[in-house]
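Presented below, as structure tokens, is a lone chain in the form predicted alone.
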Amino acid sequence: MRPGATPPRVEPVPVDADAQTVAVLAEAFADYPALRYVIGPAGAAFQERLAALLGFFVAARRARGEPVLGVRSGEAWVAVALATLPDAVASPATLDDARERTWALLGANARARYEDLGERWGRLLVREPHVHLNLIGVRKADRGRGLGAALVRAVVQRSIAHPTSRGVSLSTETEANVGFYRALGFELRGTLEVGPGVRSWVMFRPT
């Protein structure tokens, strides 16, 4: 955040702004190694496929009543974060249907790569109850304003307020992000290759 600037205001994103949430994440993750690995090579349909997968992630948070947080600039949402709470509720049948529709669009190979990715991440799973920061993204034009850090701090506050949470976990597939999260109190739990040429850093911030 620039010196003298007003701290960003983090708010719950309303359901009717889910399309904006997906658009922010699609811009932020257009070149992200893990999602490129899952979805497949860039091509004419890549952004459509990326939006479909991100749309499912947003729908999953909504179906389970989990946090979708954001920062607005005027009427537009320009930064968003999705999180999973401890003791997550079971997925409703409507979410199972949405999952199958998503993978039918993306294909069996993409699903297999995603499930393999999840299995590898599981090797460094944080065992204590915690909040997991699933995704965080900021519009390119709004970076450098401290919006990402404000969202991370808001997720940390959710963990502090939760009766069973012992901290916040996340993974990043961009090594340059490790220093950013360290500055916000996260410690490195481990690193491993989760796909061909894709390395993941798993981090945790005790609360």
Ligand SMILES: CC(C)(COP(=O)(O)OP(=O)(O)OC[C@H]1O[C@@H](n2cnc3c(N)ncnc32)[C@H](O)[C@@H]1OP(=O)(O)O)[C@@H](O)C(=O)NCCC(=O)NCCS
The other form holds:
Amino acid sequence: MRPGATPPRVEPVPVDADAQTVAVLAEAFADYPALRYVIGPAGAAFQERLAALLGFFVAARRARGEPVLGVRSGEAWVAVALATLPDAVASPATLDDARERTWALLGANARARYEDLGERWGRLLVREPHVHLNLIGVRKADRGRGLGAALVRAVVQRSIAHPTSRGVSLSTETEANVGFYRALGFELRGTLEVGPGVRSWVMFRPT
Ligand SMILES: CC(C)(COP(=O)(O)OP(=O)(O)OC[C@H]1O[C@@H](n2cnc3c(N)ncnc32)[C@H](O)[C@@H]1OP(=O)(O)O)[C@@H](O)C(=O)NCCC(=O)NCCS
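Alright, leaving the form predicted alone aside, put up the form predicted in complex with this ligand.
What follows is the whole complex; the chain from before opens it.
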């Protein structure tokens, strides 16, 4: 952020802006290695498939009442983050239906790759209660203005305010992001190959 600039205002994103949340994430994750690996290479249908999976992730946060945070530029949401709180929330039946519909669209092979990836991430899982930063994305035109950092700090605040949370975990599949998170107090917990040519860096920020 430029010295003297107003700090970005992080707010809960209202449900009626979910389509914008998905659009911001779909732009941010268009080239993202883990999602390319799970749902297939770039091609005509890639963005549509990506939006379907991201739409499911957003629906999951809504169904469980978990944080969907964002920053606006004017009226438009341009940066968003999804997080999971430590309290285990049962998956409502409507979400199970949405999950099945999503994987029916994306295919059994994509589902198998996703589940394998989840199993590999599980090996580096943080065991103590914590907040997980699932996804964070900033519109290309709005990067480098401190919006991503403001969102991460807001998720860290959720952990600090939570009675049992011991910190914030995340994984990134882009090595360049490791420096961004280190600067925000995250330490590297481990790194592993999660798919052919796809590496994951698992990080934790104690609070
Ligand atoms: C990663 C991402 C969320 C960062 O958001 P952003 O709003 O551009 O980042 P900020 O402007 O808040 O950057 C904060 C600081 O981190 C630095 N920074 C940003 N990206 C960095 C990187 N990849 N490596 C090292 N430092 C980085 C900035 O220079 C800035 O430093 P400064 O405060 O000294 O100027 C954004 O680039 C993005 O959406 N990327 C694509 C999707 C993605 O990779 N998401 C994360 C998946 S884990």
